[in-house]
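One chain follows as structure tokens, the form predicted alone.
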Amino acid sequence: MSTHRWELEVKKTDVLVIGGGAAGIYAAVTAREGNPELSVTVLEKAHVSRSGCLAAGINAINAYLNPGETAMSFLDYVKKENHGLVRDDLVLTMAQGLNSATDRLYDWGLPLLKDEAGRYLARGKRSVRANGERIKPIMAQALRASGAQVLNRVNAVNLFVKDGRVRGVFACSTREEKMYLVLAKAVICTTGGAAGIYKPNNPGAARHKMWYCPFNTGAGYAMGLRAGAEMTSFEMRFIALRTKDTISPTGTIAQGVRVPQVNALGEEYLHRYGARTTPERLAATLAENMAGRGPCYLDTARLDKEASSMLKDAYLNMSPSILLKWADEEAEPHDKPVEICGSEPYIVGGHGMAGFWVDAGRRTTLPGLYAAGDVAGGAPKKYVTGSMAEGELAALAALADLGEDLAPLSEREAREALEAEAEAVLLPLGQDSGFTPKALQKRLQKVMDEYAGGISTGYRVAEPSLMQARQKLRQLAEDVALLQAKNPRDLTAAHETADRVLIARVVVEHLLHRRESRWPCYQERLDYPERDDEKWLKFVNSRYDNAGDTVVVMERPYEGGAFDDSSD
């Protein structure tokens, strides 16, 4: 395909939100409500009505402060789950916005169940039940009502940085031969985390049956890295404990109908390992398998018919594939236990801690750029409402900073910048030979699975294998220049693959640097098997040096401390 046919367009907005998920939509709505005179634009790779992690719905709000819980108790819980190392300031400010975000969803029309006292029906200490299959259309409707503009099916590829400040983003349509430079006074990145870096659980056509949204490919991380942003905690990968084959959430069973994890002998085993946290429950399951007592299950055979029916209803709101499996097997949940397994690792700041290094206002280290949701690091356990709370914080900070004096950019300057960027961004369309995005991604996943702690190695890593990964990823990075594309869809896939390769390189450097084992399965070193708070109760951060094509790793101290809990 010739690239000369591509239309180039410069657009302007006051606030640009990249990504139309929970954080992005709430950031846009907050910005419009904060100043209705501002133009706010949301740029979304898919379609905001059914995009990202919430596309299939939810059956619970997993971050909510039920009676007896406070923002401080939520921080204590998150710190315990994450083995003592989180950004306390980020988790606390996020927790303070959980309940108002939940109320907002209810006001928008999300069906949240209530008890006789009018309180949301609790599923656990920090969660409430929801019939949330339509959560994304409901949020998209609120976004449209706010007056924000939406550019659907447009893929952000690079930040536009001028005079040391982020001034917009370069982006390509995923369906038309059209490339944009969207100029903005403030840019809020909410693109989500990264899937598809490691070899997935299922092969072939079922490869996208995974825990995390397969279309979240780390664009925000990669754009930030190429622009020189500081990132944190890429070594703390997230690995979900899921139902085998369908990769459905186990929390729907464990918390929803409360049955235990058992091994192949029918024995409850978590107590053997003192497993309480999410990674510990996964590690205990792997240990049972290694001891010859696997596979392991959630024992739904203990359910009565009423609870079994309730479980099916809950899955219909979020993960209907497991119902299709039961139907195919002509079985009910109470007929037999549900087998469980670990997923492939994901790089994600909403469950793990990987992402932009931000301040309490979610300002990144790049002036003019803010980050919220899965793409922001240091604050796990966000889920829907935590991501919304971060979107609100980012929008409020952006509004407060809008008064900063910016040198105007002329139409000619913007056009010249877009034309120069188009030469590099559209390059795969002119390649006559090289690699397809799919072929290069398979190579990437094989490297990461075998040498950087994938499923096949029980998620554990050691320096010799990581050094192999580093070497092989360097070759892959060189081959990125040979990616081919025939149409806008291929071009999107080519940029997604390039982004994943860069992110994988950062992950490996972080895994090499942290010489302890802090998080079971998520970050576990065979050569440094013990947790070492004296040396490693700190954050591993990094920047990508474009000129040297190297990842520069640094350390930042953990700064816990006393906080004002009066807001609870």
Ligand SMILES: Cc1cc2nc3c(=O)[nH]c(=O)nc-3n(C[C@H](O)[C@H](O)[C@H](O)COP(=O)(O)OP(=O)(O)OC[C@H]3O[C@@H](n4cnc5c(N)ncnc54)[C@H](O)[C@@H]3O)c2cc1C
Given for the second form:
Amino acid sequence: MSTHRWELEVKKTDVLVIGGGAAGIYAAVTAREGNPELSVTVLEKAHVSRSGCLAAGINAINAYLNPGETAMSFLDYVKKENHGLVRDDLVLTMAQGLNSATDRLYDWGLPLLKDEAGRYLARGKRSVRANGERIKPIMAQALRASGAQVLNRVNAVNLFVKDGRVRGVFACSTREEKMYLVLAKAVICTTGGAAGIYKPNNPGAARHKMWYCPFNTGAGYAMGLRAGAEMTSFEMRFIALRTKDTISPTGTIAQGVRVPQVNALGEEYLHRYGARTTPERLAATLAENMAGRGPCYLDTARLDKEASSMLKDAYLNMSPSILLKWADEEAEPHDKPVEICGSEPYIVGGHGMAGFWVDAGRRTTLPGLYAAGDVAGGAPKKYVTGSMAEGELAALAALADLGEDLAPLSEREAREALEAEAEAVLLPLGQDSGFTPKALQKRLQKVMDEYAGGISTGYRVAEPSLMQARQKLRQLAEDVALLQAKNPRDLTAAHETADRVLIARVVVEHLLHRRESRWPCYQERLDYPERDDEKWLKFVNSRYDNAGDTVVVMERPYEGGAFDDSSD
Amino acid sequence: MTVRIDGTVCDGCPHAKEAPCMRVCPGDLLTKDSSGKAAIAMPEDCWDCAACVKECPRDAISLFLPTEAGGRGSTLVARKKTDGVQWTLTDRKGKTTRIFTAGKKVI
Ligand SMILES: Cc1cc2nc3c(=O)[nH]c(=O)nc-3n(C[C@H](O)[C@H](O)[C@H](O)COP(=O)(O)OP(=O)(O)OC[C@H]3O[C@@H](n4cnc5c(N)ncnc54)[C@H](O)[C@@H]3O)c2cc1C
Ligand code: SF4
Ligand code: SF4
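Can you give me the structure for the form predicted together with the ligand, which would complement the form predicted alone we have just seen?
Following is the full complex, with the preceding chain placed first.
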């Protein structure tokens, strides 16, 4: 198919939000409320009513300050969970917005139960229960009510940078032969994290039976990298402890109905390893398997019938397929324990720390570009409300910065920029031979799995195999130029694959650089097995040098002292 | 593949501007086939989020576990109501269980 049939359109808005998920919707609503004169546009690759991580729903607000908790105690908790290294300023500013974000969800109609005193029903110290199956349609309705414009089924592919400032984004319709340049005075990137960099847990027809949203493919990271933005902590991957096969969240069981983790002999094992943090619980489970005492389980056999049916309700609100598992095994949750396993590694700033390097206003290192939610780095444990809080901060900073002088772009300049970009972006459509996006993606996943700490190698890494990964990824990067596509859908897939290859290269460079083992499984070096605070209590950051096609790695100090009243 | 669309039940939602199932899929996987009925474009890309299942006004879509992930034939169908979601789980032997998950108001 030739590319000349594609329609090209330039659009203009004041504030542009890329990605209509938890962070993006709240950023757009905040911008509209902050200044109703402004035009705000949300660009979304699917449809805002059910896109992104929240498609199936939630069963708890996982980040909330219940009575007795403060932003400071939240920071203290996150820092311990994260083995001493977080951006204190980011976690603290995020924590300050958790409760107001929860209240907004409640006001918008999210069913949250309250006690007689009018407080939300706590699930744990820092979470509240939610019947959140329809959180996404509720948020989408609030977005429409705010008066923001929404462009559904438009996939962002590259930032438009002019005179050192982000001035908009290039994007392609996922259904029609149409490409856009959306010009804006401020651009907020909220495209979520990246799944599918590593080989997933399940094969074949079940390959997308994964925890993280498979349609979040790291576009924001890749666009930022190509535009020269500084990124942080790509070596800190997030690997989730999940239910076997369905890869459903386990917090629903562990915190929701409070049963312990046991090995195949029925023994509770976490204490053996002194495992307290999330990565330590995962590592302990792997160790039990290696010692021949696996598989491991969450012991739902201790539940009574009432708790068992409560558990099913909770999963229907967020990860319904696990009910099929029970039905296929002809068992109820209380009949036998639920087997658990580690997921594929995801790159996701809301759980790990990988993402844009931002300031407290969520400004990236590129003027005019802001980042929030899973795409922003340095502040783990965001969940829904933390992502929203970051969206709010980004929007407020964007509004405050809008006064900056911007030389207007002429129609002609914009049109020329779009035409030039279209040649590169639509290239796969003109390719008659080469690689399909899916085939190249499978090759990428195999390389990452085998040489860069995937499931098959127990997540651990070492220099020789990482060097191998580096070399194979170079070849993959060359082959990206030979990706082919026949229609808008394929073209989206081609860009997703190209993005994943670039992200994988950055992950490998980061893994090579951090010569210690800070987070079990997430970043564990066989050749540097100890945690080394003296040398490595700092951030590994990077930037992609487009001209030289290289990833430039650098270090940034940990600046937590000012907030640190905990002594970890 | 994790959703099955029953072609004898789906009518293609001829009066809707866009069929509800096709509007909500986070991976934009649902399209119309040549007879105007819903079809899943890339079955192995389905995330099993059940958004389309809950949205279909005719219960034409059901969720099941792929064989590779231990699937043995059970299915899950859902219907959104004004005050929650009505789920129907049918196990491999045909026994059905109905579960209602409450929520105040469904949009
Ligand atoms: C299965 C699952 C269950 C969860 N359960 C809970 C829970 O019970 N409680 C809780 O508090 N948290 C839960 N979370 C976490 C929570 O969903 C996330 O932290 C939150 O949604 C992240 O917000 P975000 O805006 O960064 O990403 P998302 O909400 O995923 O939004 C990203 C958006 O960007 C769009 N997008 C991506 N790329 C592009 C592109 N190139 N162009 C245009 N648009 C694009 C996506 O389609 C999506 O709409 C869960 C997460 C998962 C995966
Ligand atoms: S919503 Fe149901 S009836 Fe309508 S097109 Fe989709 S599957 Fe068919
Ligand atoms: S279950 Fe979810 S991902 Fe699968 S087809 Fe339906 S809406 Fe799409």
